[in-house]
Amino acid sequence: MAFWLLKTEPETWSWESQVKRGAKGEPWSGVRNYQARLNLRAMKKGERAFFYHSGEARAVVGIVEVAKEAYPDHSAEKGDWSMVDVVAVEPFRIPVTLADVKAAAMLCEMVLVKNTRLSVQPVTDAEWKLVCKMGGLKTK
């Protein structure tokens, strides 16, 4: 299994919008970059992901999951992109700022810190684990 991080506005679409549409979960769509592309199109059902407030607040804020692999993105004008669908799991309870990633040395490699444009990036077991503990969850 994969792990992702998910990055959004939160004056766009912020954790408390993702968490009120329930199960039901919402798209992950207006991805207009080729390489995050391939992230979603890699992206497994069941697999799991951080989702991140950008622009000022920089934190991962909770953990989604992936209800619905690659399909086409139908907020899309022209082009060949894709969108998932997730679903909100859990919250951290202590958000995860990105100068706390960049503070951790264990966390040095991470696609958050060495390419923070990245919309939708790969995170690795490790890297992972110890986001999760940092924000006060437990992992698997």
Contents of the next structure:
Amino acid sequence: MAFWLLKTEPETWSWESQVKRGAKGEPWSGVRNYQARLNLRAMKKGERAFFYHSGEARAVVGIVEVAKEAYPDHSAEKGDWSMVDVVAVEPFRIPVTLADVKAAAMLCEMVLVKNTRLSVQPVTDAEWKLVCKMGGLKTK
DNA sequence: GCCAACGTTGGC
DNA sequence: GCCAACGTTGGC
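Shown: the form predicted alone; wanted: the form predicted in complex with the DNA:
Below is the entire complex, every chain and molecule, led by the chain shown above.
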């Protein structure tokens, strides 16, 4: 069971928009980076990901679940790109900001810190647990 | 608004 | 295949 982190600009696609989609979920389209594509394609149905707001907010705000595994990105005019469908699972009670992540010794190796520009990232089990806890969620 | 980091493109 | 130039992302 792997964990992930999905980055989005809230002006483009926010947690609120994701929640409004409900159980139908939403295709995570528009990824145009090979490393991110690799991660998208490694995602399995039922795996979970942090939903991260970049830009102004800079915080993990909730958790989504993969509802459909990688399939061709319909927004790609050319090239071989993939997307997955994700469904909102649970909001964080307390958003975990980038500053919080950087301040936590255990999290200083997170891809979020090390490779800030990667939009689809793997998260380790230990990181997952801690960030959930910081967000005010019971870890499962 | 600026700049650093990274990825992509194109000339050689 | 190398590398400089350029564009984009995202934090500050």
